[in-house]
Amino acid sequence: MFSVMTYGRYAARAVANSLSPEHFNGIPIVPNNPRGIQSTVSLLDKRLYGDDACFVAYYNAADVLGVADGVGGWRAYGIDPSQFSKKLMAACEMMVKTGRFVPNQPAELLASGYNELLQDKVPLAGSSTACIVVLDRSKQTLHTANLGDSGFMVVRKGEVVHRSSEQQHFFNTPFQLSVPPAEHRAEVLNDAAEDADTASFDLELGDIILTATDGLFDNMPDHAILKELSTLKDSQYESIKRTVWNLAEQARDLSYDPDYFSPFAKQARKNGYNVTGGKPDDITILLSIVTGD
């Protein structure tokens, strides 16, 4: 049975001239468990982290990843959008670490994390998209739940063999979990975790699983992502780190190019908006490779 996954993460904050290599601090993590899974996570300076959040956690025969993107529109109400996404991912991570989830039911894990927020004694308001990815090691199967426009793709031998479906109410208005203030409940979208698009997919040795917020997908088409992933020659931490950094850097640069016909601009044109250029946004990427015992 193949079971080991190696992870790398980079996050790029969507502010001009914000990123340089020294902003990133690579932290290798070796979980204290009998499987000997080696994981590597790279953390962005928290001052530049933005409205995205993510986690990587393990429990028994499951590896679980999640990304979330806080809805920036809450700033108009004086609310920090990052608090919702970060607390949602922290709640899901706690559920995994304490074994309160079923590997083949990632939407229920997302619902449980969301319910934790509703029960929190500290008042919280905001909204977030979310994507949960679970590797069930015992069955060599990937189980996923995606709500909104974050997402994932599985790459095998240079081709996308499985990917998430974006969920939008209408253009640039993704499905989202919300906790609105009482006075705004009637005007705020609030989807259910059970509305997430769910799927299961059998994995193979060498599969690459890329999970990211829309800051990547809105600025880089699949062919550009695949081109960069093709440079990944092994599952070593430094290789993953270099590849993820390159993806984040490219997406960041393209997001500020006013002449670039980005995936976001193409979608805007289809919806009647005369838009050109990239879409500046926070970018969070989790890159995983299925390796052997």
The other form holds:
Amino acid sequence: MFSVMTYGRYAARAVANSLSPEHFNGIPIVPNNPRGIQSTVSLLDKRLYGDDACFVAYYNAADVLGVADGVGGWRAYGIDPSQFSKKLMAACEMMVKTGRFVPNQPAELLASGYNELLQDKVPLAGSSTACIVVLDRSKQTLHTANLGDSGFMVVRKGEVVHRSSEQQHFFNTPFQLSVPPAEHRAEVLNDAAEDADTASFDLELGDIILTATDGLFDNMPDHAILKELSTLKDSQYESIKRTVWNLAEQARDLSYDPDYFSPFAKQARKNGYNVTGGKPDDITILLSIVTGD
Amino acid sequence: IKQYAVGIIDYSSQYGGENRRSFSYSVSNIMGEPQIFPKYGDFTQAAVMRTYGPWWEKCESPKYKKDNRPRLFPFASQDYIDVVFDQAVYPWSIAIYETYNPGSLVRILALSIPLPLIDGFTHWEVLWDNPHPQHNLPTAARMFAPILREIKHRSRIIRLEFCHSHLEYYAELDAVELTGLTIFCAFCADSDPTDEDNPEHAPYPGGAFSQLPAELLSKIFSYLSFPDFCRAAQVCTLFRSHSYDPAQFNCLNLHTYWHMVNENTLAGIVDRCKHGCTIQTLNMRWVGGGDIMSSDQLHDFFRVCDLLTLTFLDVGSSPCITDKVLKAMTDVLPHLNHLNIESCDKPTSEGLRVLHKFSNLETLNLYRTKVDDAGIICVLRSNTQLESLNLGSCQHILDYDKVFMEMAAHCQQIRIIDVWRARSLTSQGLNELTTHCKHLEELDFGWCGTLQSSTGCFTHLAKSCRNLHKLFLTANRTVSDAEIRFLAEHCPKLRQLDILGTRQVSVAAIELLLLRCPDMQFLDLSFCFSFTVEVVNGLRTLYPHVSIKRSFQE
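Having displayed the form predicted alone, please output the structure of the form predicted in complex with the partner chain.
Let us now look at the entire complex, which starts with that chain.
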């Protein structure tokens, strides 16, 4: 069993300023902040864009993919949210490359990667969600661990057969691994890698595994994603790359469409926020197909 | 064939933690292909050793006699890493990738495993050396591949020896690449310098030398390098008697010749030390590396020789030190004052408990050993004159607070403490120590993440220890201005301070410290939020006698 994979990502930061805030009147509090910090901020404030990071690594018969979405609220503290997610993914990648992990324990891998962050001389601070997916080629199984609102989806013959679920404390405040700066130790949300949802599945030839941050899932409902995936005819690298880019572009376009009733807007309404439109955010998508040769 | 290292067999020290799961700054990063090269900086994926520069040696005062004999060859090695490769080859070239502060490699040796029945034992061959390390190399990553000597046997185990006392900051390595041939190309190979001293029969009487008074001849012999001194025994009976004169053995330093010491060497030394020996200082660091000598020989050495006068023993990083050898040491060395068994990983936690049988220790170094709580506590109780203790990276000690409390109760003369990476040490233990031990001078609390400044333990430390001249709080992210101000006010003798990685210290506080502590020599402000390159350069111009360090990643 082999797998072919590629990834595509968009960073939404640069485009944020061009949108007008009128569309978002009436939203008093944005909980996408460390707990306890209240601020009256529009959803569009670029402070709230986290920064995504991802990695792909191999060791023996295991292919490992990971995505992490840095929590944007840290900008208010003068902390760059992209550092945490980047370093977390880099640490997990190094763990995989040096074989310091067990394929059927992705949550353990996440925990080790997180612990390594504290071993860096550079004083890190910040938090992020994380989703780790391990393809064990020798046993044709998929082992997953998800903490927060990034996630994965396994698509077989055009249908979603497995999907991660979002873990949130409250609306727009996902579960997150964090390293608070020394001064703010008490006030900050800090979930443990042990809290991650874990699951393992058997894989079949032709399965498509999509791992992405909430930039995708908040802007494109499943049926739209499936529609794009159904255009994938073969497992050539070029085709996968094209599909991934199409997905990312669609998600980005939708995110800036103020009249589009995105999954994010749907969720927001359920929680009492009267809002339409997409959610501009970083979008990171890793696409992988199980092939036989 | 080109190959990268696939494993690490042994090493003398590392900056990273001993936890196998952790890779940050661990020597295991030297395995595999280069990850960082050609980038230059202080990265977690590099292999880093524990120390650099003069800062760890500076403070300790050498009370013990040094071996004054000249060296047979210059020797400057301070640390080593033994790497293993997949295939044994005749080494053609070895390249190391240095990604931070290059210029630390001083010697390369290969462990030759000759085909059995043909010739010789497993032995180390020097492939290259340059004991005068290069200063002032450009600050860029480099791949360093010195020209090697030819050797007659294949090898897959290479020892890299380093000297870093001339470096500005930590030396960091990315990978080591061995290129070699599987088939021997018959160039003209030098003869192996297998130096053994054989206590052979010497046939002739003294000749002209017998006219000289014995004391003069002794004096002449004391000017010989140790291997020459031993070989002199083969010349004539007169020389032999001087070579075997126990009075010549006051200080013995075999560290320099570690790769030549094997069973025969030890047998020769045993013969010389059997009776009337007055040896006081014995340095056998690294002896037995690569398992070229069995621990039984060393065990016999301690059992057979007369070592009552020995006060200083250093056997760091020697694979010959086992539980059995330790036990023998505790039986025959009642007057031992200084013991260094750092990085001896063969002794078990139970085996190390015999150390309490020593009762006159003033210095004890247990860095990277398996000593456990019971072991160290018993030692503390029986050695109340202990002045210097190194428990860095001792993974088997579970409750450092308890250890500190025992120290406070029994070893109040303690001056120098190194508890690098003590994961369980909190203010409870530290406060107890600082309340009762009034002679503290040097403290290394690097990477002790559980010490929080909010408990006031550091300010209490500053107030209680007026003689403090070295304080390392590396990667303690809670150090703030309050601590710095207390140090400035209460510790005027401060010479070395390390506050790497804290975001809470301001420039003003450090300026106050530099003003109030005129003896300051070393200040590490790496990865501290307020200390940009400009700020640090400004401080350097204002205080040129202080070595201010500022490491970087990008």
